[in-house]
Structures are given as C-alpha cells and as structure tokens.
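In structure tokens, one chain follows: the form predicted alone.
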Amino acid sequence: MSGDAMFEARELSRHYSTGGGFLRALDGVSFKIFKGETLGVVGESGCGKTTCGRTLIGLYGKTGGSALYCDADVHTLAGEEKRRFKKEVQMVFQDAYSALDPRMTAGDIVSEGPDIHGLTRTRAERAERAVRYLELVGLGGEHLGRYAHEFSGGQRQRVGIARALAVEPQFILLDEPISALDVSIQAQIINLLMDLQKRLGLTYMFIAHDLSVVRLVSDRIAVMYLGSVVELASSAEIYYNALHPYTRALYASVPIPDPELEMRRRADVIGDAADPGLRPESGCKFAPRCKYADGVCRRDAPPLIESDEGHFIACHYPIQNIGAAPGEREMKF
C-alpha cells in the first residue's frame, strides 16, 4: 500500500527475564499499517502477537527498537501529546468478561473514556453519549444499568467495543476479540466490526491464531512464529500465494468439509506449537519443524525480504506456487 503509515515498528523487541535468560516474545519485528486498513497478525500461541500489538501502542515497554505513531515514538510520549495519543489509539480484549469492571455498570463503562477527554459537560450529555454508542454496537438504552454479569458474551463483547468507540479514536488493536465467543456469535462481531470500520474510518490491528478469520477481516496479513514476522503480504496473496512453509501448515490447520484435499493437506501438519523458551540458538526459527530446512537453514537466520512487490517473506527456500487455493499447490523451489 502506499501513503504515509499511521502506525510503524522497526525492529521492535520486547525480552522477558527468565530465571536461565531471556526469553524473546517479540524479536526485531518490522512493519507498517496504513490509515482505514486492517492488517491482521496471526500465528500459534505463544508466537508473541498479543505482546507485538501491546508493545506498538506502549501497553508494554520496549527492549529495543521503535514504534511510531504518526511518526512519534509511542514510548517518549508526553503531555499533551500523550493525552491525544491514548484518546486515539483504542483497544478490545480477548475476554470481555475480565477487560468489564463487575462494579460499574454498562453507561458508566461507555462513559468513562469521554468524562477523562472532557467530551461531555452536563450528566445529559454523559447518557445521551453512552446510549449512541451502545446503539451503534447494536444494544441500547435500556442496557445502561446492566453491569457486566448481566449480559451475555457477546453482549460484553459489544459494550467492549462501544467503550474504544466512545472517545472517537483513529486506530483500535483488537485482540483476539471472538476466541472467547461462541461460534455462532463470532460472524455478528465480525461484521459489526467491519461496517464500523466502514461508517467510522477506522484503521485496525486484528490479532487471531485462525487464519481463515484474518483472511476475511484484513487487507494484509503479518504472519509471526516465535517473536518474529515469517511473511507479510495482502490478504489475497498470503491465501492463493503464500511463501513460507509455516504459512501452508497453519492453511493446513483449518478443517474443510473436502475429505480428499483434506488428506492432501497433511503434507503441511507440522504438528504441536513450539515452545516459545526452547527455539534455537542460531538459524532460522522455524527450522527444526520443517521438512525443507538444510544445514543453511539451522545455521543462518533469513531475513524479512522483499519477495515480490508488498509480499515480505523470511525464508532461504520460499514455496513456490501456481495460484490454486491452500492445499490444492505443489511445492515447487
């Protein structure tokens, strides 16, 4: 995409001390996200991408590294600045239920955003505001003096979400938003977040381990496996063209109701997630569960390049494919 980035990390790191070291949940990760796009982070648990999304909008400190926002350091942030960034920058949590104060209810949950920007003056004002956004979200004022136990997951889900909407921000990190959410919940909050990005402009960072639900929120897609970006490319290429081995297996995870390309899909199980303490000292991370890796592979590690215009990969053998969907390509060097 072209235009200026309204968020960019470069080479950002974020180490935790172990009791033998360092454990590196983010590890030199690059990127940028454009203003009105969604780009989404995906990959196993423990891959660092809650601690990547936390760490560009300053909830966690850096190790190393720089996030930008609006080409300011989101860590060196002060005064006034600091106070537009956080009015700005927004976020929903994974598990709506813990993210809710149980002693507050749903009117005074939407309302506290706009009391600390002083954007409502009379208590008028304060409720008129907290029923517009719970409407928007799809409850309404009759929901106001609910507190969070009262509702239903989906529905603290919605008051999450109309509590970022309240302050009028630019850019929200989603967090897992529909894993703690029965499935037959999840397409209603994804839709309602996508016609809210629509009618509001809103530029998004979602973060997800299903790649089939990345592919159809975002317009690009980071793929992270052990602290670092393996691929970034749009969401099209990343579906009908991706590169990196651990890009097929995580396509690979997902069932599909195709018993015989299901069975041509295992070629690409790679098997139980790594263990975020024991990854290799030197060489590409991912070597020691991929079939394709050489000696190059456990001794040097690739760099996040260039492959094709907007399609970063981080591979000494990317996949080639003949553009079918996941699981119907032959690999092809």
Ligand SMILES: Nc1ncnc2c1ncn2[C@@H]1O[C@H](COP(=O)(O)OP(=O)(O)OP(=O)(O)O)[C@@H](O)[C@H]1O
Contents of the next structure:
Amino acid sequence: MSGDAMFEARELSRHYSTGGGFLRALDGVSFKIFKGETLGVVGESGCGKTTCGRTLIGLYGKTGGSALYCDADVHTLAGEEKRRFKKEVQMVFQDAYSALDPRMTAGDIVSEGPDIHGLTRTRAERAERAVRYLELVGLGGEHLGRYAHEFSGGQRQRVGIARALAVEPQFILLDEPISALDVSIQAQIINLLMDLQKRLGLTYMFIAHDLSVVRLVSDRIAVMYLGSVVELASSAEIYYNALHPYTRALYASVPIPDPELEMRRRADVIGDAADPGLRPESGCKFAPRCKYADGVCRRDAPPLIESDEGHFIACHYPIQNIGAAPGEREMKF
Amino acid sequence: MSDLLEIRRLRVSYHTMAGEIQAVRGVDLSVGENEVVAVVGESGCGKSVTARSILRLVRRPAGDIKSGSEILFRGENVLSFDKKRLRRYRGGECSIVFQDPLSALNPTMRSGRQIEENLRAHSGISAAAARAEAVELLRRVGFDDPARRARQYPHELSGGMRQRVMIAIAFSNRPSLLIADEPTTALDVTIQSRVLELLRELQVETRASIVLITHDLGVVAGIAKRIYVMYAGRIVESGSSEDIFYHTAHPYTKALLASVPRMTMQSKLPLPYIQGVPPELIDPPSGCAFAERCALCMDICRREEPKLTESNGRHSTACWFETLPGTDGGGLL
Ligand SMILES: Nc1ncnc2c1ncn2[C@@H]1O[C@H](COP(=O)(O)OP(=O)(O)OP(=O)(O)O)[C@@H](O)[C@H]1O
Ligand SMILES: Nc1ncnc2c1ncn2[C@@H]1O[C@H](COP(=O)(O)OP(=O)(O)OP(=O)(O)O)[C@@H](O)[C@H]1O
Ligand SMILES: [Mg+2]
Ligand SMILES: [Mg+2]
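Okay, that one was the form predicted alone. Can I see the form predicted together with this ligand too?
So here's everything in the complex, that chain up top.
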C-alpha cells in the first residue's frame, strides 16, 4: 500500500483542561489511512481511541498538529468542500441504543442523511432508498415503520450502519460497533461490514479494545496507549511479530475458549491505565506498568520509529522476534 | 455430597402489554459446595432472570416466579423465606455482582462506606472494626492505596475499579454462594482478565461457590468446572467444562463455540455465526426452540420438545438428533 492516503494525522493532539492541569487525551499522533483499507485502533478504555477518531474527522477540535482528508485540513474545510466531506465521511457508534432517536422510525433514521444532502426528491424515492439500505444490512423493508426501541441490539446496530451507508460515504469511522453485542451477533455485524467494504470499496477506521476482534477485520492496526500510538503495523505483523510489551500484554489478556489452553494462559499482570498515578510526567508512558522498563525508559519518551518496512514502534527495548505471538499460539507447543 | 443450591423446575414470566413473556421455562440447575458453575447463552435467553430469581430479586407484580418452582439453598426453599430469613440470606449467605457496577453502587456514598454498611448489616461488628475491615477488603481486591480508595465515590473510579469495589462488597460477609452476572462484560480485556483472576483467587481462598453468567464462552473456559448452556428460557446442555468444550453435544452449543472470535482465526475472512434469531418468548414454539436455526433439524424437532437427557455421567443434552436411536448422533460420545 502506498501513496493513496485518504486520511492523515500529523502530530495530531487534543488536550482537555482538568481541575489541576490538562489531560493529553490525544498526544501528537501521526498515521495514515489508505483508500480501501481498514485501520484498526486498539487500546484500553480511556487511552484516547474515540478522541483520536473524532478529532481526525473534525468532529472534535484539535489543540495541535493537523488532520488531513485527501490533503485538505479537515478543521478548516468550508463551503462546498465541507458539504462534500460531511457526505463522504460517516460514523457508527458503540451504543446503538442511545445513538438512535427512539421516537424515529427506522425509515426516518435512514432517510435523515439523504434528506440533508438532497439525495432524494419524491416521497416514493425516499422510501425506496430507505428500503434499499435496510435490505443491504439484512433488514427487510417491513422494518421501515418500526421504532428504534422495538429493535434488538444487533438490529439497532444494523440500522445505525444503514444510516451511515445511505449517503454513499467513502469512509466510515466505526467506534466500537460491536462491543455491546453478544458473540453471535458480533460475528454477523463483522461479516456485514467486511462484505460491504468489498462491495462498495469503503475505507474504515475500526476502534475496539479487543485485539482478537480488531485483528480479524483490519489490514493494519494502531495500538494506542494513553494518547499515543505505541505500535503500528499490518495485522499479520502485529499477530506474528508484535514488538511492544504493551501489545503483547493485550494479546495475553484475551481469554481462550478452550479450558486446557486457558488454564495455562497467564496474562501479564499490569496495573490499571485509568489510574492517574500511572500517568508519568516524563519518559515512556507505559514504563510504570512495564516489566522491562529501566532508567532510560523513565527518563526519555521513545519516539515512534519505523523499525521494519511499515512496522512502527515506540519502545526503547522492543521484544526480540521470537516468531510467535503469545497467548493461544505459544501454548500450542 | 448434597448440593449447596438446587433449582428445580424454575419458571418465571413477565407480564407486559404485549402479553406474558416466558423468560424462564423450567430450569433445573445445581451448584455444589466450593464449585464454580457457569451459565452461558445469547442475549435474552433468561440468564439474568435466573440469577435474580436465586436472590428473589424478581419484582412483582410484573415479574412472576411461577408456583411449582423451587430454589433450595442448603435444602431450604428460598421462595418461602420470611423477611428476616431473606435478609440473612441476601448479602450474607448469597450475594451478587452485576454487569454494570455504576448502577449497582450507590453514587452518593463513598466506596468504603458501602462495604462497611454491608458488613454491619450482617454482623455485630463495631463501626471502627468495619472501617478497618473495609480497607482490608479493598486491599484484597487489588488496590495499592485502599485507604484513599475507601474515601472515593464511585464516579471517581474507573470501570474496572468499580467492579472490584462491587466484588469487595459481595465477598465482605464471606458468602457461601456468589452470583456473578456478566461481571466483566462492560470491561475491556486487560481489566476483564484481572477481574477473572481475582474471582478465581477469592473463590479458592473463601471456598465460596460461584455461578458465573456470561455470553462469552472464552470467559468461562479457565474458571468453570461445570457449564449450563441456556437457550430461550431452558437449559439445552449441561456437563463438565470438558464435556461442553471437548465433547459438545447440542448443535446450539457447537454454534456458540464456533462464533467466539479466536486468535488463531485468519483475518479478513467471514466469521462463523448462528443464522436467524431466538424465538419470541411470548409464544414459544411447541417443539425444540432451536429448530428454526438448526442445520440438523428433523420433523420431530418442530413437533415435540426434546427432554434434557442424561447420557454420560452428568453430561445432559436436550436434542432429538443426539438422543434418538438411528440418527448419526446416536449418543453423546
Ligand atoms: N470532554 C472531556 N473532558 C475531559 N476529559 C475527557 C473528555 N472526553 C474524554 N476525556 C478523557 O480523555 C481520555 C480519552 O478518552 P476517550 O473517550 O478518547 O478514550 P477511549 O479510548 O475511547 O475509551 P473507551 O474505550 O472507554 O471508549 C480519557 O481519559 C477521558 O477521561
Ligand atoms: N423486567 C422485565 N420486563 C419484561 N420482560 C423482561 C424483564 N426482564 C427480562 N425480561 C425478558 O425476559 C427475557 C430474558 O431476559 P434476561 O435479562 O434474563 O436475558 P439475559 O439472558 O440475561 O440476556 P443478556 O445477555 O442480554 O443480559 C428477555 O426476553 C427479556 O426481554
Ligand atoms: Mg471510546
Ligand atoms: Mg443479562
């Protein structure tokens, strides 16, 4: 993959002022999202995934750096360009329940975008379009008049996806689209998203906390820790050749649906990222939880560098390549 | 060994505008002393209603535990406990941890105080002793600075920390039975992994029995000795963890297992999932509830309900294909 960056973050930052000072929710991240790919973003709760996605698409203001969409700065778009951007870039939220207005029918929800963008002229056209998109996500036209609260969790998430698709976007920010669903419905939604991507040539940014899911849908994965990208590489590289101790810890914490393997899985015990005591003022942010950290780590923050072609890492002591990811694979010996 | 908890023919309905929802339709379930038992199944299958019934938390008049149901705790029927006996049972002998700790905790009370109240409700200890004990419990569930945490309110803690406070409350009176209803579903993977580890440790230490409820078979693999698989208000398969994972009998259990995302799956390929949706519980089908979604469905499956049949020790399944002579199933081995 090369050249064709759809989105680019350059040292993008967003800080919040809090009681005592400010919180660097997004702390100078740089990455690209190429046309037609899925960039997965993983990390624990509170590491800044949502902030990253929303700042990238201009939904949140930035406090530093820049976010580019097809080389144009998303935070200064205006006029026709801004209108086009709003049509081409869509979003699906984690909590489909609160994201959909319970007093609107599925038909109204799906038609809202096309109405705004003037994509339909007559009522018949409007209804026809809504049915088409509901069918695209596997909901029959009979759902057109049903209210959001009458749908199950999985169905609601489909309505949310249909809404995003109905304006014919190029890019969709998927912010934990499946975390609130149970396993079987998760699989259906993932399959649907992958299928739509193939058919419509969509580009995705897929946010989740669970590496096992992100790995299955993504071409490349960015691992975030406290506002920074600490590792970024292809899905396969992240799986076979993760270099950052934090990425390894994320792997090791995925439970395995097999009692014998699961009994032997021992997650690295690492503290709670949300604990303010574990947000150091200097050095590598992961150092307080890292078993390999030394004085260098506590003094100097490691920059994100390209260690191998397309494999970026921010760590003073990357884990040596042992040719296998921890967790399930390692225990197969 | 007589069982600590024995549920017999539990039936629970909810009366709604649309009609009577038969949430639990005849569940038999037992938990031995010092045993960890899991209940797994898709959203809406009746797991939480079963959990709430064990503590008699089903609210009348909408909720209705049908006559003929029995919940025996050390041989005594919980459903006929008087107020005083129920007070001793709830929070003393038997306690519960919910999925969403924020709504289960009192937002206006410091976390330490909530533990103290529960301690004092069930024993005659002094205020000072309760305070010391609360701090000790917070240390036990993994806080490095328990005295400070005891003074914090729930909203000042992260999701994982709140769940640990809930667990401290649940274990404060050394219950014989702990019901954990999706204790990790709202948490991200690294924290989930540590909460499970904590439950495992506390179980060994206090010799409490645990009923662990979840939709994720990965979560139960390392902790449950026996597993009940629930579908549309009934148990469709039960057995040792080994039976369920390695000698899976019911087609539903097989489908559920196949839909857990695994680290070993290839990325960007469609995931297996269970076609269709569970039946409406207002008017449940007369035959096997899984028939419509089952690849092995035969005529009899639509006509007659298969009984939960024990074959191999304590491994039972409710499936015509497995129990009828002459089918390929032909027994559970
Ligand atoms: N409006 C705000 N004001 C102050 N702090 C905020 C605000 N929004 C987010 N934060 C903080 O910024 C950090 C990053 O939050 P963000 O929601 O981006 O994380 P996340 O990785 O998406 O987490 P989750 O997995 O829980 O959704 C957190 O510490 C959060 O508390
Ligand atoms: N208070 C209530 N009023 C009406 N119906 C209810 C109520 N509580 C539960 N139900 C219904 O009872 C059935 C079983 O619900 P239950 O909450 O036990 O499911 P569950 O297996 O715990 O699902 P989940 O995984 O989503 O938590 C569902 O059909 C649900 O809609
Ligand atoms: Mg988020
Ligand atoms: Mg439930």
